[in-house]
Every structure is written in structure tokens, then in C-alpha cells.
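Taking the form predicted alone, here's one chain by itself in C-alpha cells.
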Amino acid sequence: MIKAEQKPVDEILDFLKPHRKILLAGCNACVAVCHAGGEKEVGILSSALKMARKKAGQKIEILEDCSTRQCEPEFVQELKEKAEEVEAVLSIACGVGVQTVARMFSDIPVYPGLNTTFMGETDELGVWIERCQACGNCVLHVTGGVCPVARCAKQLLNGPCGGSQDGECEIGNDVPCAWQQIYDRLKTIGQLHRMEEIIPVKKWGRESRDKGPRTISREDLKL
């Protein structure tokens, strides 16, 4: 099970600064479970969303969805309609089911809402490729939807290596680099001088597993 914390309101405002009308897309699946992305989630964040745009003297409109999974493209795809129709989209999914969305709908941006924090167990059945390593503080709104972390050999923040050749990484298996793959995205949709952008190094303390299972505690839900 993936698990997730919503980013602060203000955080995911800034992403959508450019933005005059957005699709919010949560997800049912494990962030629903853990009251970060499920309906429920959808309609308290646009509520919020709105609210801090009107105070600011800033329309936005905001259609709402609810994918059963956005980690599975059969799913993602019943937001097609919405989509199209939008200059956005505002994930609160795990970070691989803003990246299925990114992938799908590659002409406009998407953002993550969310911070991933670890996963859960499920086990077995079928073969599955890392998109997300639950790092806990979540850059794909910089990187185009694609997870530097998860995705490039060397976890390199902030371009590619010296190694990468015709859209590879060094490491040979027609793996293909992602610091490659981010330009390209950018590129399609628009942001290349995100590519600019300088992401800080990140504070594994928080993030790494050296003290032990990481836990998230909501006083809100306890009984």
C-alpha cells in the first residue's frame, strides 16, 4: 500500500499560478485509504483551492474526478473527457499516478498534490516497473512528471550526467535516460525553463529508512 500526505495549500497554489481552469483527480485506491486523495479529499481541497483564488481576487474553475486507480492507464483514461477540457491537471495520487497521468495526457501539465511518502506491501502477480521511491518531498511539478529519483541510475537532481548518449543512460539494457525524458516533457508542454530551476539537495534524515519504519500519525482520524 502506497501512502501519502497532502502539500500545503499554499505550495500547490503556486503550481497553479499560470492556471485559469484545472482538473483536481484524486484517486480511490491506496491514498483514498489513508484520507490523503480519495472523493472525500477531492471536494475539501478544491473547496480550499477556490476559496484562497477568490481571496486573492483570482477566478479558477475546477472540475472534479475520481479515478478507481491512477496507477493503471485503463482507469486514468475515463478522465480523458475532463482533460481536454482543461489547462491542468492538480494529482492527488501517489507520485506514479501522477506520472500514468503525465504519460497519458502528455500535451498539458500535471502536478502532484501530494507528497509519497513509503509504501506498503502487496504481494505478487504480474511484473511491475519503479516509477516513485516515496522520497517524501515530491519535485514533479519540475520535473515534467517524470521522478528523477526513481528513474535516473545516479537519483541526479538536477540534470543529467556526462554518461547519458542518443536519450540513454550509461548503464547499457536500453534503459533510457531520464534527465532526457524531463527535457523532452518540458519541452512538449511548455516549461523548458524549469529546466533552470535548481532543486536543493534533499534532507534524507526525514526521508531515509536508517531509524527505523517511518510512520505517518493523523490525531484527526484516532479515536
Second form
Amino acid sequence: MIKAEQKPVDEILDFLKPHRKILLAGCNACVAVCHAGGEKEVGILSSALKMARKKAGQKIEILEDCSTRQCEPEFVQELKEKAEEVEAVLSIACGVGVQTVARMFSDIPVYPGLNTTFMGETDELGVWIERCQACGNCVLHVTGGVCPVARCAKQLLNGPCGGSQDGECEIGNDVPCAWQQIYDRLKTIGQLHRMEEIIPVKKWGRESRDKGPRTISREDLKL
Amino acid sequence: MVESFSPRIVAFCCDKSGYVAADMVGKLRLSLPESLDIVRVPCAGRIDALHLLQALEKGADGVLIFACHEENCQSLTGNIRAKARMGYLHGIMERIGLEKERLDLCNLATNNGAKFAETVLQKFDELKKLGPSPVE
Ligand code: SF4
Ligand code: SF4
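Now that we've seen the form predicted alone, could you pull up the form predicted in complex with the partner chain?
So here's everything in the complex, that chain up top.
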């Protein structure tokens, strides 16, 4: 899932300076799971912002809401009435949600309250770790379920670099070498021969952003 | 004005320690400030960052958490979690210019009525010096 963390409150306060009434909109999907942009976080941020502005002698009125999924226009539509009442929207969804809101309420500023960081899993309570970079052509079947794009510091696709030492990546900081993990895992599942399969270089367009934002188009689903 | 200022304190009390200690204050015939509000919670771990921050936003000059001693929480880590949440909020308070002293934690046991009263009174005096909350 998408992982994000809240921007420092002072940064948010800075871009909210010109506004006196805003809508603070969270998202109950990914960012709620990583405790950055769900209903509770809407409450905490709202409270902090109101206190800071009161202290500065510039009160701010904050309407609060939390969409089921802010990256879906149908759910964002539900914010319409509130959005019409305010000068700006502060969204604490991921960058996708912020852009959906900005597109749908095109006549008012929409600000991001989070830094969207990566797609990852929960490592332990309160710790999240990157696992996928949406490269567009998954190779996990070759690499034993360990992603070399997201987990190798050099994104090497065909075996480790010379810096892999005792299972650790040469960048240090106790980061495991992804290729050691791939090797160990392939060995465990009896597929070590996969190490010899060549993973080709990534293709233009579908596997990179060189041709602009990537799109998925499904004729069978279109109206 | 500061002379007559009586700081409003909200104390979140764990049912297994702080609340019992608060109850003992009366039996010990010690007195507590009238402006103290006690919120009884089943465990300090139940106190969410949102509750603490909203207490400050809604008019408390100071907020206290009374939790069990470390390694003595009946729910294992409720007190540690309360402490971590306080740390998280201290970070936010710092960024919005709210004194960290307005949010504090005290670890105690059920028989610590005297410590409860002493902590509240100390915080009361500290807040008196600090002045009313700038966000009231
Ligand atoms: S190979 Fe590509 S799609 Fe598969 S997990 Fe890695 S980045 Fe994601
Ligand atoms: S040590 Fe391993 S993870 Fe680090 S850059 Fe080299 S191959 Fe990648």
C-alpha cells in the first residue's frame, strides 16, 4: 500500500497563511493504515493548526472530512458541499488523492498535508518499508519474491554488485543486500537456476515515465 | 491578572494506578485545585494523541497523564505507548510554539495519593508561572 507521513506542521502553516477557512480532507484507505491521513489524523492536524493560528492571532476555521478513497472521483464528489464553503482544501491523502481533489475543485487551491513516500509493507508496528516501485513489468517470479528494483540500492536486475558483504548492502546502515535475499530465497524454494535468467533492461514508456504519465486502458471496462 | 489565574488542568488517569491514587487524595485529606478535571481511562494506552491535543485546544492550560510505573502496566505497554504519544505531541507543540511543559506524564502506583497531589500542585504552580495557554 501507499505509505506517507505528515509534513511538518510549520510547513503546512506557512502555505495556509493566506486562508481563513479551509477544508481538511483525509482518506480512509492507504494513508489511514499508516496513520498519516485517516480520520484520527484529520482531528490531530486540525487541532494543531487551529491552536497555532489562534496563538498567532489569526484564527482559522477548519471543516473536516475523510473520504472513503480520495483517489476516486465518486468519493471526492461527496466533499463538494464543504469545498464550496471554503477558500482552500488541505488534503492529507496521498499525492494521487490531492490531485483528484485539485482536478475536481479546480477553482480553489488544494494543498498537500503529507509527503507521499513509497509503496510498502508494515515491518513492525509504526515502521513501514518500501517494497515496490511500480516498474510496470514485475520480475518477482524470477527473483524469489524479493524486488530488486525497490530493495537493491542500485536497482540491479541481474545479480549483486561487488559490494555485497555478509548479507549486507555496501551502503551500510544495516540494509540487507537485496540480491543476497534473492539468492537465499531462491535456494530455499529450490529455484537457484533462476539466478541465471537474464532480466532485460526496462522498456520505454510502460516501464518508465519517459513518455509522460503511464496509463492503463481497459476497453472491456469502459462505458 | 496573573495573580488570580487558576490554571485549568486535565488529568487523564489510568484506572489501575492514577485513578486509584487520585481517590486516595481525599482520604489523606490533601487538597487539589478546583480547576482540575479528571478523566478516567481503562489504561494509559487508551489515551490517544487526539484526546491530549484536543484537551489543550479546548481550554486546558496543562494536561497530565497518570500512568502505572514502567514495566508495571497491566496491559503490558500502555504506559510506554502513552509516553511515546506524548513525545510525538511534544514535537508538534514545539512546531506550533506551545510550551512542552503543558503536557506531562507521571508514573505512579495505586497507593501514591501523596505523589498524585504533589504532581498536580507542582504542575499547577509551573503553569501559573507560565501563564494562561496562548490558545485559549
Ligand atoms: S519488479 Fe517492479 S512491479 Fe515487481 S515488485 Fe519490483 S518494482 Fe514492483
Ligand atoms: S550490495 Fe546488494 S543491495 Fe547493495 S547495491 Fe549491491 S547488489 Fe544492490
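So that the term is clear: the rigid core is the largest set of C-alpha atoms that superpose within 1.5 Å between two forms. Numbering follows the first chain given and starts at 1. Computed from a prediction, not measured in an experiment: that's the story for all the values here.
Once both forms are fitted on their rigid core, the CA atom of residue 165 lies 2 Å or more apart between these two forms. After superposition on the rigid core, the Cα of residue 137 moves by 2 Å or more between these two forms. Comparing the forms between these two forms on their rigid core, the Cα displacement of residue 194 reaches 2 Å or more.
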